[in-house]
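Listed next as structure tokens is one chain, alone, in the form predicted alone.
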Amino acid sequence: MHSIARLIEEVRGIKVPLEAVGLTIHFRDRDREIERFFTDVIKYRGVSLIFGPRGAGKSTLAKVLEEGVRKIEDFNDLVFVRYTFEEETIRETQVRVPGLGLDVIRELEDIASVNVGMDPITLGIKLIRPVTVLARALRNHGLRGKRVIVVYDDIDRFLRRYGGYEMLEAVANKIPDVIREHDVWVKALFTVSDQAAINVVRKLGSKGGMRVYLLWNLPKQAFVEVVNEVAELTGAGDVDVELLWNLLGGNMREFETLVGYGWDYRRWVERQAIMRVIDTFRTYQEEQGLGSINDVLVRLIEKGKAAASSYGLGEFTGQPDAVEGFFNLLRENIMIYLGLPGLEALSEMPSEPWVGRDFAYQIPAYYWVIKAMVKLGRINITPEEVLDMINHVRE
């Protein structure tokens, strides 16, 4: 535990980039997540999965842990190998394994030449190869005392374009066999945001020690500190941090986007929240053959009222547990499912109206958009009407 405390102190001094706006800021408040990571997530070898909203900070956490453990002697037995996935290829490979020869490192880096043009069998073999190469190297180089964590970072973004979620199931299914065959300590860790990926991986159950963990957006106080730091760096004045919390809920990716809009809340609400929900409803309308997009809202209100009454939630206002991710809201990552069997929370969940028991909105702006649509009885709403919903609650 003492070593974990030192690591937490170390990562607090790390600066992380806000790439969309060209700034670097201090890494903040993931103490609970880091402690749980070392006492639970990597307690055993095998396969685990960290799940959470897009932009919650899964990739950032992996990066700072990799950097932090290299600076503390007590973690000399722990090595991170991280693969970062873009839409069409693995962009980069971080390989730092003391004791391995250049031939092994070059082989690991060569594995990164993955693209969507590969057939499923070749792609699956490529994704399993890092664990195979590392397990063999640990055994052959007398490094059984090392613990290696292979991070497949945001792999679902790659597979979503490829359409190969079943490939993820096959890869996660095979990796435990490779680890047992070589009898070394390797942990394959998948970070994902896409609900479709979760639906596939959860079929694996406990095979190979597969466990699923939830990492949420930044807690409120840490988010407020980030907002204030970025406001000072950008010279922004009169920043309404309470409003930003009610729009973003601590989601750093969307915060970067909003800052990139010149802190224009209304423009961000229109383009990133209202349009995203409307596009999701329009896709549902087309798939269901409905006459108009407003027919989707009618269905949502009918379904929501019945569910809210059944679950004792009172008047239906778009509560996540009454909406339940229907109308493509779950599929398009507007909402997220929290009721997965065996799901363990790395983060402390906020007590807010956009977070329910079994479902939540990935960012609160989606909740306020749907609430405005439900209250006003129409799809075509304005940013001002969404902000009025928030202000009415705050007053």
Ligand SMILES: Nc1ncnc2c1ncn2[C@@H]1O[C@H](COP(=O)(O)OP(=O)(O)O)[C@@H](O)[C@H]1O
Contents of the next structure:
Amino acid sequence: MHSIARLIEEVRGIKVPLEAVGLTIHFRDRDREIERFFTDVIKYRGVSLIFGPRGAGKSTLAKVLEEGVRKIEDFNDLVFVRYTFEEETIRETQVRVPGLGLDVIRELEDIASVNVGMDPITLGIKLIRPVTVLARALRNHGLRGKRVIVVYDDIDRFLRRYGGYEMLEAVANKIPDVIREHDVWVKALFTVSDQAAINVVRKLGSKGGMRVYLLWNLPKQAFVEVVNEVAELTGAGDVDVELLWNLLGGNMREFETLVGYGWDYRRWVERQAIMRVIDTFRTYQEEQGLGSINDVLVRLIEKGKAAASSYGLGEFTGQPDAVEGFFNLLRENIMIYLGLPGLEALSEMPSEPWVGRDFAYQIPAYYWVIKAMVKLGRINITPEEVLDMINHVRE
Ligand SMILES: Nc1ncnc2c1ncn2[C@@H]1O[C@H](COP(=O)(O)OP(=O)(O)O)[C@@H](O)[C@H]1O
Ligand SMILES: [Mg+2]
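The structure above corresponds to the form predicted alone; please provide the structure of the form predicted in complex with the ligand.
What follows is the whole complex; the chain from before opens it.
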């Protein structure tokens, strides 16, 4: 069998944790993403970035790839070294590489000591260090003939508060030099969720040879499978999967949160969707010195109507391509920009009203919230009014 097909079969058997609710469930789907990981993402050495909504499954994909590849002989030439960043440090360091001396392993593990007190220069050196160390190991005895993938998982989480995203740019800029200098096959893979990180890094563009890939939330079928599995495990009866798809759009992190709310989706809509949109508008109101938060909605409707009409989108109902991430919706990760030059989608984007051509809502609930606000002409809306928007379309 084709080795990628074998890997896909292998990862089917992996179970992943839903930490917030204390369960483990089957890893689902991602066939297309795994296929493209091998045919595109690691086709060339250098730096790549996987971008997508928080909770879409970026870290999990990196993890199961590492695990699956280790078990299949055809991938013997591939080695993963994975660092998982937290807000203040590195949580997990996966340096299980056979053939490496203890001294090299120690050096690789040493980067785990990045911390918030470090000055930028030391921090920058630390972050590049795995690539330098591995480049040396590839030239010497330890890793001869291998390809090494260094995963910097959720690096934006750490750099958001320390070092800044300029550090990401600097590191991403420097790594290709190290790889070229040593003439070795190394791929540095950053996963990020924050639009602001992308905005900084995109300046690099083709210059650093950096490629940016989009990983989207789970597709509908896989999501329905997950929901049914978790419903069974938790003994929740009578779950409206169609409604959950329309609220969560396959976002696993928010699904966990909702299960953590005891499947109380009204409460989830209130706290995770309505309040997040309102909080975002409030940042805009304050920055623009507007009198009330309702003024933000007035502006949004004005802008949306003009855009919808000039783009031929019909009546303005909160369509992502008419809202275009304004009013801090992009910055606060309510929306996502899909029009980035060179951005390649690893996932197939669902044909749903919350996904546009250049912009999308990260989860559909935000779309329905904004649609309800636009339709009712007020910020203060209830979960029931949001659910009405969905039911109206479903009828
Ligand atoms: N393909 C999948 N099948 C089942 N569960 C998944 C899948 N991908 C991710 N998950 C679960 O969803 C949650 C969020 O995934 P994660 O990888 O942390 O997202 P991200 O890194 O994009 O923020 C995790 O609890 C993870 O176990
Ligand atoms: Mg992650």
